[in-house]
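Shown here is one chain on its own, the form predicted alone, set out as structure tokens.
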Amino acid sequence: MDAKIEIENLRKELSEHNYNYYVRDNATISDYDFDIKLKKLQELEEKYPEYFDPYSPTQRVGGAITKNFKTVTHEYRMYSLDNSYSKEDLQDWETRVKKLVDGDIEYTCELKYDGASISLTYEQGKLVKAVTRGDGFQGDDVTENIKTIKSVPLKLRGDYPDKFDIRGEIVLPFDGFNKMNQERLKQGEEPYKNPRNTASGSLKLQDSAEVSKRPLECLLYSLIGTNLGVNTQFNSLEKARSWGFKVPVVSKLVNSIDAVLEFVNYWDKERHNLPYETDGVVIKVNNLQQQEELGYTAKAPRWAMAYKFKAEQVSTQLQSITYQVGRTGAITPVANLEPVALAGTIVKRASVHNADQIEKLDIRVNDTVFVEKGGEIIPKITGVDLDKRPNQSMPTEYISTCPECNTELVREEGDAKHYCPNNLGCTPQVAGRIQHYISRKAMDIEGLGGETVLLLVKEGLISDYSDLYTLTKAQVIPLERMAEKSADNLIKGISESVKIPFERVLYALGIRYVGETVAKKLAKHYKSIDAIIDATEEDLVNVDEIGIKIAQSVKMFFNEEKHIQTINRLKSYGVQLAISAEQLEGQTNKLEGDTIVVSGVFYKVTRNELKKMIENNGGKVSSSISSKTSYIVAGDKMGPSKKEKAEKLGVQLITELEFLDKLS
């Protein structure tokens, strides 16, 4: 037989035999012979080189190094997704939902895996790459890893688009885990503590053969991209299984929140029959236009909820309070606890929030206290056992002075926090409002991590983040753990810092209350720090979504003169505190002080696209009809409810060819 013939031939036979068992759960050969006919395969490859392909299953066994994983953007945000926990949250989703959408509604019900979130990319059916979640905004690739997993494919199977994204959960089943827990304990290794965290390291591990090695699985769950020929999330999964991707089976449709409970109260019992680790179940509005309506908040979509399951509750003593200082000052007490194993982990601190919380709880040190786990990650005490409390027991006295500075603490009317006002003079408020500064969401600084600022803090040659700017590779070469090549990165990473947009360098300030979105309104509304710093609080409070509270920040950060000493600095430095010429290009204000909603489906341009244009042209976009709608941009099949909701507010529609022909 022709050499290519039979390589090409074996290709198609192993990639078949990898489906049927990795993904159907259905072995059509025996490991012995795959094995056989993948040495084969080896073989022939090696000696014709000239065939090779990078999807061959060959390829699965790994061998690329990856020292520095490259951080991507994802192409599509990931968002996070809002958690309930009964009944009545469930209910008070659907009233939201039903508010914002016409017609019937639908909901797929699917587990929610608990292991490490990825985004596949693929392009004319091939895997081109993969990304971790990261910050939602961006992640790092980890394509040659994610390749030596089995469950992904790397060629595609029947009717697939063009170019797609698909999401899902790479997991650890138990069996796997517990057989690689057995070989170290024989090696005299310790185990590893869960299968989510293994299945998340493994990911970053810089030898994908070693990745290779490990019973990892992929399960898919959303498809994202355009044109995709699919119209709701039940049918998105049974294509995507008809294309060679693991989605589970458990999913069910269904339309009523009843029948989401019901389906939640199943599988909250029989979850401990499966194979892998889950902690709820995500509730999605299953028809995708009903989804493209419904839309997103600033950290997660309005049609998804996640429903977690009750969390688990151990009992152990509390050994010692301990106080924490945050960045923008705010005083954290820690319980520091006998530990114990809680929910796959070794739980030895928690969280008791504040004062109030030690109070009302009435929490003291040797207590006998019991620890949560929910939807946070970090523990939580929910109660103590009276029961057991100590006969010489004493109410805790909360701190009056900063554990760090000794200053006074203060504690405003309203605010359940305390607070060390030594802002400029507490070295963990210096050392958090760098780390705040060079964090990945802000100015994502390479090279330059929080023990090392801590470390540039303490030796004294920076004391705030407009110092970085002035170090020199002569100055860090001499700390501890520093090479010359970290060095070199360090320096170079603080250089690169300088191209990051201004809407990224005014979250990365640290002013208190001002996150990302609140970052991105004023950086659009005012476009420079400058037009920012003169503004009133009375302006302020004037533009979209911000209260007099951020105001009030805002106007506090830059009455202090050592503030705008540092902005001052930031800009001899090149460091981006103005939008950008490129980004300020196609922007107007021909919308301004417009409230907008967009309905139904558009054939011009899609319904994100349409959004876009209306905040580039100034203009506000609403999910919801009120009186204070100046109109709607009309598509096809909106929804009755919403035409006779505007007709009775007396709000225009307009089509989108009347919207685009405003903009021309």
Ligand code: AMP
Given for the second form:
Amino acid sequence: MDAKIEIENLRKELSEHNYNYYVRDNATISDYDFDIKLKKLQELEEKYPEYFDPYSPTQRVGGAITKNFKTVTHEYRMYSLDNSYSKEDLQDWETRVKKLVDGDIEYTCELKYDGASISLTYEQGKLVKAVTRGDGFQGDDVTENIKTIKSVPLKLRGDYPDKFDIRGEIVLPFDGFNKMNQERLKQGEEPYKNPRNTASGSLKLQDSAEVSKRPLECLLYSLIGTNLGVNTQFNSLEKARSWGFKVPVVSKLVNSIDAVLEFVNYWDKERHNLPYETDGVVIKVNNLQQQEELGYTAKAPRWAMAYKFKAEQVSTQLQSITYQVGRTGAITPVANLEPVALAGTIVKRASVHNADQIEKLDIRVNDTVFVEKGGEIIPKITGVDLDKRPNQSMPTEYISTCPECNTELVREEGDAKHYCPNNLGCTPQVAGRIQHYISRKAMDIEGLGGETVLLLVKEGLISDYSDLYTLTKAQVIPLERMAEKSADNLIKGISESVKIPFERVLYALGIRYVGETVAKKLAKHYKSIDAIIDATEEDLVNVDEIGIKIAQSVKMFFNEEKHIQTINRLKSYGVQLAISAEQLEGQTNKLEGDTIVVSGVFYKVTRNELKKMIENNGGKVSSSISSKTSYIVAGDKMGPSKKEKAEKLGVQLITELEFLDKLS
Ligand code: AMP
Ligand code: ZN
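Instead of the form predicted alone shown above, give the structure for the form predicted together with the ligand, please.
Once more the chain from above appears, this time first in line as the rest of the complex follows.
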């Protein structure tokens, strides 16, 4: 047979099997036969590279490495959903809806899948782009990773429109999640905490081959675009399904809030039999014309409402309370529990926040406690089952000395937490500061991880981050699990970190209350560490968005002689402690004093570039329109509610070109 035809036939056949297995949950070939055919296709494609096709089923195994995900502006913003928790909430919503639109209202009820949202773009029936939600306006381009998820069609079937976006949720079904964790435990690694975070973390893996191994699924719920040939939400779900998307069939069309509640009550129980996590129901006005009339608030569509299931609760025994010491010396109590199944995962630990919380709930070791899991990763203890309290039980006595270094703990007026004041001698604090310094958003030192830092501290090789720069290969090689190559990488990673720009170094220093954003602000304003050190508290407070708490903390940090010494050492190793000439270039104060809102889609520059330009020229970017807004740079598809607000407040709109003119 002609190789080209054979390749095409295999691609068709394998796509069909993929579709049957992953979208329709109906296997039409054994795994073994599938693998044989896939191997055959791989061989042929290798032999005949001229027939390469990025949409071939062989592309699902991944292999592409993405170091930095490209930021992409969503053509249509990805909104949140408003939440409701009771029948009354839903009735209020219906009243609001009925005020704004005429005629009868039907509702589509869908499950709210708990994973990571994704927006897929299809053109001419082919997947061209997959972008995370990000901040709703812009997300990360994760196409290479998404292509490895077998329920995402690379090519569509049926009569699909030329171009459209479709939105859905990437979820990790329990089965696959549990298997992944069994593997991790076997390798001696910490298990993943929950399916949702693991799903969203998977989207950002740099190696798509790694993503391909994860049993992720993509469940779709919304079609976006123009001329799609649909006029109701329910119909668009059916259409999407017919084009090859995995659209759960449990969705239901109803015509009253009572019927919505019936759906909610049914699924509140039945969801425990679903293969993946759900955290509520999403109710949408069915008619798309009515949806358009209803429009959006600043953050959510007026035509949809989420109904959150109540957090799940179980009871289990509290075995012990242990105490962790953080990088700032803050003590966090951790409740260790008799392992118990909760919301699809096995829970062994819960947070109890602080001493007050323990006292308030009167939590004691050996108590039977109620554990609840809402949206947060770590479940929390919400109460004690007093009927089950053992007779001889005694109230919990909170520790008074540090579990790591035995120093007496302190607790300041008005502070809920206890602290270990032994900053310089308490291992988790010493290591924690260095771990923060090397972390991804700070110095991002490749080849050096948190565990190694702890080892280095325990071995007495380093005691603050400036010590990193004097480490030698000979010193690190004797460490546990350190090979020649990893030692080289470590030293190289450290020496390369001197290129990291000043704003990130400032963040890496670990000054209390100086997070990424504040560090950026300070770096931009003062341009060098020396200027910050010289600034008085009043100077600091005068910087936009720097409050008294931050100002005091900055002053306190630099008042310590030890910190100044460390900084001088960093300087001597070549770490960036001022804005480089390169960064300074192109900066003006043409827009000084202006507060500017950017809205819509742009053509000459991206939204991010626009924002950068505003900041580089001394202006301030704001996300919401108010009477303080100087003007709005308005692109295409600026939301109608924003337009309305601008008009009402009399804020001027200028075009992208007019804005660029201002700067030229
Ligand atoms: P929230 O993040 O709580 O505001 O909820 C909004 C998110 O719910 C959206 O970004 C979607 O990713 C997610 N979601 C899950 N299932 C659905 C659904 N059936 N319809 C709409 N959104 C959904
Ligand atoms: Zn301590």
